[in-house]
Amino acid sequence: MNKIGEIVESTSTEFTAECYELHELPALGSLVKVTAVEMEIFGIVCQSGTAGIEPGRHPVARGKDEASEEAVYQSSPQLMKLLRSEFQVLVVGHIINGKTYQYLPSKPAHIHAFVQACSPEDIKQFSQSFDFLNIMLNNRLQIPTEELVAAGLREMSKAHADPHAFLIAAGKSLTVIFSGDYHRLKTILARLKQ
């Protein structure tokens, strides 16, 4: 299992992971997984950071004298301790019994459940098809709608044999959603270039 967090906040759209490793932080767009009882959830990476442990409590600047930031993290070993890598994740769909839904599961993912980064055969058979992408378009997120769906297409371009193949297969779905706005279409297609 290729645990990257652990949850430690959930709704039925999305959720937020905590990782175990200081700074180690999944790409955006990276496709994840968790595995519950009943059935697999997946998301789409669209947020991350790393911030101090307690509310309103800003790091504070400690490198002037230091050559580099490791030397920051070696001389300040409690900095380890008191900061903490998160990333937020849109849900996109499930699996259950083998069938893969790209649409809201029925409830959402546990609290400490395990964030796993997904595997290439995770990330082939769940971009079979591409009406997740309707989710994405869909919500209101932090980030820009165009950056995230870029960001997750090209991430799981990565996974397919033919990855300029993958991507005219969503340029082509992205055309039909956006056959009324050409603008939002071309600003997503430009971004898809690798």
Second form
Amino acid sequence: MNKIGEIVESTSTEFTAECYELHELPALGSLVKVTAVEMEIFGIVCQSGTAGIEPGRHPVARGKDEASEEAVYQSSPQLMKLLRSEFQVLVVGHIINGKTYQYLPSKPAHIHAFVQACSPEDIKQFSQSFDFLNIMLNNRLQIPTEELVAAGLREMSKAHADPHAFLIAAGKSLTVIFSGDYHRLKTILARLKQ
Amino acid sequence: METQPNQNLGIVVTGSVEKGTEVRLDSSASVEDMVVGRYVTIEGKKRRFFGMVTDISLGVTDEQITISPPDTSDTFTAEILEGTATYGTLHVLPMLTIGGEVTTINEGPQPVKTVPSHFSRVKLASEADMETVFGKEDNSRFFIGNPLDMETKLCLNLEELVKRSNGIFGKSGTGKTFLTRLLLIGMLQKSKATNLIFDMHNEYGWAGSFEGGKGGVKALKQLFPSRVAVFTLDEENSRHRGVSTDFVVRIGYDEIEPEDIGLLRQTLNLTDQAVEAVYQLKRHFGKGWMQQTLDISDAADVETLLQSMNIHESSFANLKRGLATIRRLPFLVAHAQTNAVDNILGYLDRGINVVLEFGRHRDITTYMLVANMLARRIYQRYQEKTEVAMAGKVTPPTPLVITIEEAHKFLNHDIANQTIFGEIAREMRKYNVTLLVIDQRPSAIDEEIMSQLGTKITCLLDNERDIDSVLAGVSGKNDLKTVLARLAPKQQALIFGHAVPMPVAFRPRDWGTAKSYEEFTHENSSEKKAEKDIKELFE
Ligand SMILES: Nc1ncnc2c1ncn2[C@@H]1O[C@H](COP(=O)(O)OP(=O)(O)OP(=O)(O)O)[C@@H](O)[C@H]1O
Ligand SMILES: [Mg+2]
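Could you please show the structure of the form predicted together with its partner chain, as a counterpart to the form predicted on its own just displayed?
Below, the chain from earlier opens the complete complex, with every other chain and molecule after it.
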């Protein structure tokens, strides 16, 4: 199992996971999954970052006399324990008995559930339809939605045999969603282009 | 991508019985492959509809796209927008329902009384669909051409066609004559009707001219020597053209009736009084009125004559000038030895089609005079024969189709009720005679006569009034207008009316190649052979 983190906070629409290795964060927009009771929950990485473990205590700069970033960590090995990398995932669907549903699961993922990176097969199966785009576009996210959608689709396209055809198909779905908002559509399409 | 029969073109999105349906084109079908005049089927929930594409348009879901379209180099965006934010629509006029309910299967295609439901699939009509609608080539169906952009044969039921008078229209040089020749062959092969053709420009009997080609094309008698007789008004000219003629028509003055002169009022510049005088002179002199009128020269004689009949001198002078014009026609003789009418009837009775060539006499006066005179007498005979037949004694005469060119001259509003042709058109086929009228100015033909024409075939017309008059009373008129206006300037036509289940734009069969002649004459050879075999059997 290619686990990349563990859930530390979970709601129906989003969950937060902590990475097992500092800085080993999944790519923004990438598809990840969590195995839950009788289903797999899928989500898109919508935010990530690294900060000190203790709330309110801000890390301080330590590299004034060091030659490189690695040297900073080498001289203060405790840093690896005092810092943590976390990422947030927007839930976009689930699979039950091999069938994909691109809407929210009935129950949220458990705390301490393992988060896995998706294999190309997982991605292909999940991205057969583009209904998940609606969930992404209807959420208030911390980063601009257009960025996230474009990043997500570009990531997914890599798993497909014909990335161009995949992006065209995705673009067509976006056109339908954005009918009446041509300028926003154009912004996203410009970011989809490779 | 080329469109294939049965390929999905799109789905119905809106519609009404009156205005037809809008079909949203699938993104896989390119607008550029669509053509107006094409046939499509619509798979409704309960029935299949058969219709014609009458308009094609481009749509956008968002007006902004037209204001700031993607950059031409941005093929990615263009490809995405195509079929989603930008799309093609077809306007389809459903015309028939085919299949579906049990009753309609039994009765064949039915006129539409409803519209297909939302999102019904639309496909290009297949050969099989076309056959269901127009029928196959058979004993009464003649292959007249191919629907535009289709390989399918368009077949016309000629038995049905000749039951009513019909019209062929189109501006000059669009293919009326070629089309008419084709229909004549069709009638000759597939109907019981015989034809009498008043051939103003000598194009139907022996050979016709061919624009843009060397020499001419073969006409009826060269292809069907035993079924066609060529009569001529101008023997010398016919001989000069190498035509093998069967009869030289001479017309006696004594055969000209006051009605014939009345008809020429406009072309001979006659006053009403002068025409009135003709009737009086006829009453006075009887059969020889024309000869006698022309002969009087003695002033005193003239005066007594005019006084006795109360004819004004100027009217008489006007009439004499007119008669002198006619007299100059070389085929007019004081008294004809042979009777043209009897001869024509003789041929027609034997099932032989008659083409009357006018030779050099191509002016409208001559044409009207002769066509009207002969047709009137022939029609009289048909009336008599039909009446006798109705009394139950003999079989009615075989149907006769009379072909006239420049029909508006005979059938315009002012004289349509004076010419025999007006009468034939109005009486329908009461006496087994119908017309095939050919004209380039249909708007000049009397409206009532136009409405009597059963089937109309029209090549390109560009005058708005002509288009309106041809399409008057047809359902889906506006849609057909678009189709009519888009016809090629030659060898394309739109047919609608009685003999076809729905309007079709088509390309008439080629005429003029060795292959075409071979096909025309070959068509019935198997039938002929059977006939011959039967004959031999009984000999
Ligand atoms: N079915 C056809 N096969 C081959 N050529 C055709 C056909 N129909 C039309 N044409 C071409 O178009 C030309 C004009 O056709 P046609 O003489 O029938 O026109 P028209 O309408 O009778 O003209 P007009 O009004 O001058 O009598 C022909 O000479 C020929 O070149
Ligand atoms: Mg002609």
